[in-house]
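Quick heads-up: it's one chain on its own, the form predicted on its own, in structure tokens.
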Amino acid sequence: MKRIMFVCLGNICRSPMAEFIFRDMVKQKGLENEFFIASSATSTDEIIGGIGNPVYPPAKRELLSHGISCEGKRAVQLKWEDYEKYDLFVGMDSSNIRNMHIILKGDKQGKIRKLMDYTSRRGDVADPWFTERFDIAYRDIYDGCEGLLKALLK
């Protein structure tokens, strides 16, 4: 089993499409037994008293419009234990993955990605909170998850 891990800064927008976006990919494909999926933050902004806030109601909303339900999910802030429990982290900028380098204690064994690296055009997925743009945010996921899981696939 495939145990990915995708990153973003508050884990109510980004990482959460893109859990429910390849989740939704692998399930139309029959492999939901072959991979877990989560998502998580490198901040603690959206966690408060220890729990995190659900995703964000414009990124929820965009899912819904492609007939994906992220209902339950709530912020987690990723931990340095994780790192021996995924076998791939998937960053949605070049932020996240510096300060995926800082909480996982650097990436020996080189799990560590950006999304856009899985497309031809590389890059950060443009924060949605910040652009308002939710439809490019979803966009740029779904290509960069398609191309994950095509090379996860070879």
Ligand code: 4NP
The other form holds:
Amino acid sequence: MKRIMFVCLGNICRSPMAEFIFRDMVKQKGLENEFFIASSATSTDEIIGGIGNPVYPPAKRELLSHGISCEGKRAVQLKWEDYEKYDLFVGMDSSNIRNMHIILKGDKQGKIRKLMDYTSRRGDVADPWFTERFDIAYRDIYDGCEGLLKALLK
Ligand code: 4NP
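Next block: the form predicted in complex with the ligand, after the form predicted on its own:
So here's everything in the complex, that chain up top.
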């Protein structure tokens, strides 16, 4: 069982997209029992009074246009205690990676990765909260997830 945590700033756009795209990919290969998949935020911006916001509607619509539901997902923050509970922490951009090192108090076991490093394009998944390009975010995240799954199945 591989335990994967996708991470972004707010956990309402990119990391939930990655969580549900990766789940769908794994399910299509009949490997759902071999993975535990989750997502979280580095910030508390989308968690109000302890309750996380749902996936941002345009991100939800983009997923649905590809036949992927993210129903029930609400934002949660990454916690230091998660470090032992997951095998990989996959951030969306360089700023996420810096904040993941702070929250997780380093990375002694080398579990922190950046999603686009699993593609030939590398770099960051641009934040669609700011760019409003949910289609580009979907394409980048899909390619990253495909590369990640390939790497894990090697
Ligand atoms: P995400 O996008 O990190 O891809 O979920 C954002 C969502 C919310 C905010 C920033 C980025 N915010 O500032 O609330």
